[in-house]
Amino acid sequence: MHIHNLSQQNSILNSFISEIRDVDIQKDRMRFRRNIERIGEILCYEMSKTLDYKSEIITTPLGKKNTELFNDDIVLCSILRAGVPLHSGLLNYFDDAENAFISAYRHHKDNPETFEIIVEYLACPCLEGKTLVLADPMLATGQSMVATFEALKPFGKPKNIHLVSVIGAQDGVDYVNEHFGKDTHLWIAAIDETLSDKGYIVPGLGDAGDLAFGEKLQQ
């Protein structure tokens, strides 16, 4: 798998990452969502450099100009609910993309420190021969990303696969590296050192879904 860790080079991205981590700034939900969206835009821009293009003649009021234009059939798939702001950032740039949504959550059966990933709701167009962009803001254990991809397989075989995350743990990066093909690309804004006993990224930022939309009731 090709891993593109954008934190390895300093850019304005550092500011957005620091704000979503900061316990005081992240209390502003609107600002948190907007920062996730902006990070998605930056990741999307970097990813766009690796996609397919075709040459087209554009007519201006004063003449014609040969231009290389984006030429990929994109399907953006986000994991609900934390993935919504990240999805918006990607869609701001890939505005003609098709869209897929899936719910995947941790189910703690007996031990609060162990869980399985449950996939319930899924809406997806045909993926055959298209470029799949699978987005999840937090790449902790990597199990949600893998479970989501398994659930998408009945919809066809993508031509290319790109994974997009905001913050990941090294364990999660290693896990998806083992389960996705060598031609898969991972675009990530930062990779943290480790996971807690409950499988949360350390230092991370907390629960991205709760920070974006408010705490959820536990059932």
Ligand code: URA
Contents of the next structure:
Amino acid sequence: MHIHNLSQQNSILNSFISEIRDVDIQKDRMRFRRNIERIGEILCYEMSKTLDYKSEIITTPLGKKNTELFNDDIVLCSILRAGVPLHSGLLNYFDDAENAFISAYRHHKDNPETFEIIVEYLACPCLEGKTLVLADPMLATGQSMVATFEALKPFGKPKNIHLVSVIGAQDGVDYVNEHFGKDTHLWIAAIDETLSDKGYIVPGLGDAGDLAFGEKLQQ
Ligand code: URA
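Next, give the form predicted in complex with ligand URA, keeping in mind that what was shown is the form predicted alone.
In what comes next, the whole complex appears, and the chain from above leads the way.
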């Protein structure tokens, strides 16, 4: 797998990542969502450099200009609900992308430290020959990303696969690295050291879904 960890190079991206981590700035939900969106836009821009392009002639009021435009059929797939602001950021740039949504959540049985991933709702277009962008803002264990990909298999074989995350734990990055092919790309804004006993990224930022949309009752 090709791992593109964007925080390895200093850029304005670092400011947006520090804001989503900061406990004081996190109190502003709108700012949290917008920062995730902005990070999605930057990851999308970087990813776009690896897509397939074709020449097109554009007519301006004063003449014609030969331009390279990307030629991939993109399907953006996000996991509800934390994935929504990241999905918006990607869709801000991939104007004509098709979209897939899936609900995947951690189900803790008796032991709060162990869980299985339950996939329920799934809406997806045909994936055959397309470029699948699978987005999950927090790549903690990597299990949701892999479970989602398994659930998408009946919809066709994509030409290319790009995984997009805001913050990952090294364990999660290693897990997806083992489960996806060597041609898959991972675009990620930061990779943190470790996971807590409950599977949260440390230092991470906390619960991305709650920070974006408010706390939920535990089921
Ligand atoms: N999901 C989150 O929202 N945060 C984490 O740290 C891990 C998974």
